[in-house]
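The chain below stands alone and is given in C-alpha cells; this is the form predicted on its own.
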Amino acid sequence: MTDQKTPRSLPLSEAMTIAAQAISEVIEGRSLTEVLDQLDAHERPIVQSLTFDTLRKWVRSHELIKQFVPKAPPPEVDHLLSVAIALFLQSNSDGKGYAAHTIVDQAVRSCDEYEPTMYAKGMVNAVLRKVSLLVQPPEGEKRYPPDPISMFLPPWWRASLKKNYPKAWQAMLIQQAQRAPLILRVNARQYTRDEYQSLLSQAGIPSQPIEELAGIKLNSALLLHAPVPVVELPGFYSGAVSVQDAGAQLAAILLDPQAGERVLDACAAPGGKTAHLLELADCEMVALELDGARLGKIGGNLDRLRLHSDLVRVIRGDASKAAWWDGKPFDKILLDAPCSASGIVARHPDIPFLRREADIWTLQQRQRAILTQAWKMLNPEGLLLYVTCSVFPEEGEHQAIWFAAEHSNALRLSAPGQILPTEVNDGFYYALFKKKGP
C-alpha cells in the first residue's frame, strides 16, 4: 500500500472523523489495512493519507498534547487530535496542505460529526490554536523544529534496533518515519523499462530507474518522483506494471526461474512476487497461500497481468505441513515467510502499534516449521530462497544459521542478507540455500 498526497474528494471534518476512529481501531490491535478494506472508494485515499500520518507522527503529536491538556483526553479526543495536529505537522515539514484555520475549523466541526467527541469542541479548538501558533506561527517567527524520528516504536522494538544496527538505527527511523515512494516493476512480457519509462513521461509522470539493489541488478524497477494513484498508470488495468518495493523485486531474480522448471511460492499473497516469477519465465507455478480471504488476491494479480495459463496453480494451505502436496518436487521453492514486518513499516505505520515482544519468538517457530517442510518438498540440486520483510537478525540472519546447522545438505549460497530500508526500498532479509542430495 502507498499513500499518496491528500486528496480532498471527501469533507476534511467528515475525513477527520473516520481517520480518528480508524486509529482507535488500530490501537485496539485491528490492522489499519483491514480497517481500510472497509471504506468506500471515495473515502479511502484522504482517510489513508491521514491515518498513515497520524501513526508516523505519533510521538511529537502526543508531546503537544501532553503540552496543552495536562490530563489525558479520552480516546476518541486524543486521536482527533492527533489526526489534526499531524496535519499541522506535515504542513510544517512540507509546505503544502491545509491552512491553519482550516484545520482547526474543520477539527471542531469533526467533533459534532461523533457523539463521543460533542463535548469536547472548546478543548478541541483551544489546544489546535496553541499548536497551530508554534507550528504554523506568524510570519518571521521561528517555526516549531520537525521532528524526524516522530514515529512510535514499542521500547523493546527501539531497543533491539539500537543494539543490533548501533550505528545505522537512527537513520533507519528516519526513513521509515517517511511517506515510502512509490516504484513500480514493469512487466518485462510487454514492454522493457525504457518503453514504459516513455509511456510515464508522455503521460506527464517522471521517474527514474533504479539500476541496482545490494549489488544485484534490477532491470524493471522505476522510481516516481511523486506518487500518482494507479488508476493514472498507462496500462496498468492491461498488465503493464505493477506496484512493488525495489527490495521485494530481488526475490525472483535471485530465485532465477527457468522455463520448464517447477517452482512454489509457499507464502504466495498476495502474489506479487509470483507474478514476477512468471513474467520471467514460463515456469510450472504452484502459489500456495492459507489465508482463504488472501488467496483471491493472487488469482486477482495473475489475471490483471494475462499471466494465467495452465500451468499455474493456485493452492489454499499450510506450507508447514504436507496434506495440500501432491508429492511431486519442486526445483525452487520461494520462501516468503510470516514475519513481524519490521522491515516495511514506512508502508504500514500501524505495525509498531501492532506487535508484540512475544510475537517474535511464535513467528520464528513458525518460520523454522514452514523451512523444515518446504527443504522435504525440494528436488536434490534445487534452490530455496528464504525471505522476510524483516529487520530484526531473530528472523532473518539467526534463522539461516539455524537451517545450515539442521540440513547438512544445505549448501549456502550467496545472496544479500540483511538490506535495510532507504529511501528506495524497504527492508528485506534473503538468504539463498542449495539442497546438496537426499
Ligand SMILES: C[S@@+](CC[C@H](N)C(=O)[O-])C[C@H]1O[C@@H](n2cnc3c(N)ncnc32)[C@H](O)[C@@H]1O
Second form
Amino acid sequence: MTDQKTPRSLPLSEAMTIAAQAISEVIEGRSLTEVLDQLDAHERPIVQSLTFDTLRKWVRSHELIKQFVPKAPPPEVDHLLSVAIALFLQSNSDGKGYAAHTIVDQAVRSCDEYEPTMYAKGMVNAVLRKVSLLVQPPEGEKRYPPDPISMFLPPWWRASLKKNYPKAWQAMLIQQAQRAPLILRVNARQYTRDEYQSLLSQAGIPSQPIEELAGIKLNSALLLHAPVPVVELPGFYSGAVSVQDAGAQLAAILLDPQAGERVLDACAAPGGKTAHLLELADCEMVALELDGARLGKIGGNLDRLRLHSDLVRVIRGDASKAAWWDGKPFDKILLDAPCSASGIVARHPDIPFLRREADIWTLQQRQRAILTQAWKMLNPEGLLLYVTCSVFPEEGEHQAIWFAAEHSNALRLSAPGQILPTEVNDGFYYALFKKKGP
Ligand SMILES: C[S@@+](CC[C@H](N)C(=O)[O-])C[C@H]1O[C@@H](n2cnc3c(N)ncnc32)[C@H](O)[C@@H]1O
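Requested next: the structure of the form predicted in complex with this ligand (the form predicted on its own having been shown above).
The next block holds the full complex; its first chain is the one shown before.
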C-alpha cells in the first residue's frame, strides 16, 4: 500500500462548531477518543487540536468567561467560547496561530448553529473582543501572562498528586498541560533507528533519538521536533514505524521476549505493546482483550506492521478468568492493566473530566483479580511484568506490595517502579516478578 495524502482541512468556523459539540459530549461523560473516532478523516486533525487545547486550558478560559459574563452562559455557548479562548491562549503562548480578528469572526460565524442565534452571536462577539484585548493587546501594551497551571483536575486528584509528589506535582501539571510531542517506535524488523532517521530527514522531518528512560536503553525511540500526520511518515502504511510514547516502549524491553517463548499479552488492545514484543522476537504470542470493539484494532496494527504469523493468536477473553485458556502455561506475561490513565493526560486531556474518585478503588480490585489469575498461568521461572499508565500509587506500588505479600513464590526483580511524566514520556508504573521454581 502506498502512503496516502494529508486530508483536506475544514474552515475554522466549522471546526470550532464541531469542537464545541465534542466538548459538550466529554462534559456529559463520553471519551474524547470515541467522539473523535466518529469524525471524517478531513475533520479529525483540526478538531482534535482544538479540543485538546480547549481541555488543557479549561481553568484559564473559565476564569476569563467568568470575568466577562456575569451570569453563566448556556453550555453550548460556554463550550464555543472555551474553544475560541483556548485558541487565543495557545497563540499567546507559542506566538503562532490565528490573528485575533480571525478567531472572533470565525467564532461568531459558528453561532449560526445556536438558538437564539442573535443572542449567541452578540455574547460571543462581546466576550471574545474583550479577551482578545487582554491576550493579544495592541503593540507596546502588557501581554496577558501565560498561565502555568491551566488544566482542570478534580480536587481529589489534585490532592492526591500534592500528597504523593509534594515536590514534583506542580511541574508535572504544567508539563501535562503542554502539547505532547510525537514519539515514534521504529519497527526493528524493517529498519534500525539510524536508517529510519535518515528516511525522515530525507522527507524533511527533523527528529532525534531518545537514548534511554529510567536508566533503560531504548533502541527504537525517535522524537519528532514538530508533529506531522502519520500519513506523512515514510513507510507508515508498510509498517516501518508506530506512534508510541517512550514510557510505553519500556514494556517489551523489560519483558525481553526470546524466540520460541510462549508469551501472553493479557490486556492487549490496541496492540502497541504486543507489536513491540513481536518486533523483538519470534515468540508464540497470545494477545488477549476483553473489549470486542478494541480487539479489532490489534489485528489491524499487526497487519500494518507485517507481524501476523502462525505464532500469533488474538483472543477475546477476560484475563481475570481462565475460561479462554488452553491450560498451557506462559513463559512471560505482560499485564498492562486497565487503570485510571492518570499518567497520560497530556495525550488524553479528557481523562480528568471523566474519572471519579471511586473509580480508583474499582480499578484496584480489577487489577488484583487479573494479577491473581495471570500468576496461575505463568510457568515456574517465568516473568510477569505489571504495568499501568497511572501516577496514583494505589494502582502502582501499593499493588506490587500487595501482590508480593500474597504470593510467597513471587520474587520481585529490578524495574523502574513509578515513572513520572516529562516532555518525552507519559507517566507509567512498572513492576517485574519472577515465579520461583517448584
Ligand atoms: C492499558 S490498555 C492496554 C494497552 C495495550 N497494552 C497497548 O499497549 O496497546 C488496557 C486494556 O485492557 C483491556 N481490559 C480491561 N479489562 C480486561 C480484562 N479483564 N481482560 C482482558 N482485557 C481487559 C481494556 O479493554 C484495554 O484495552
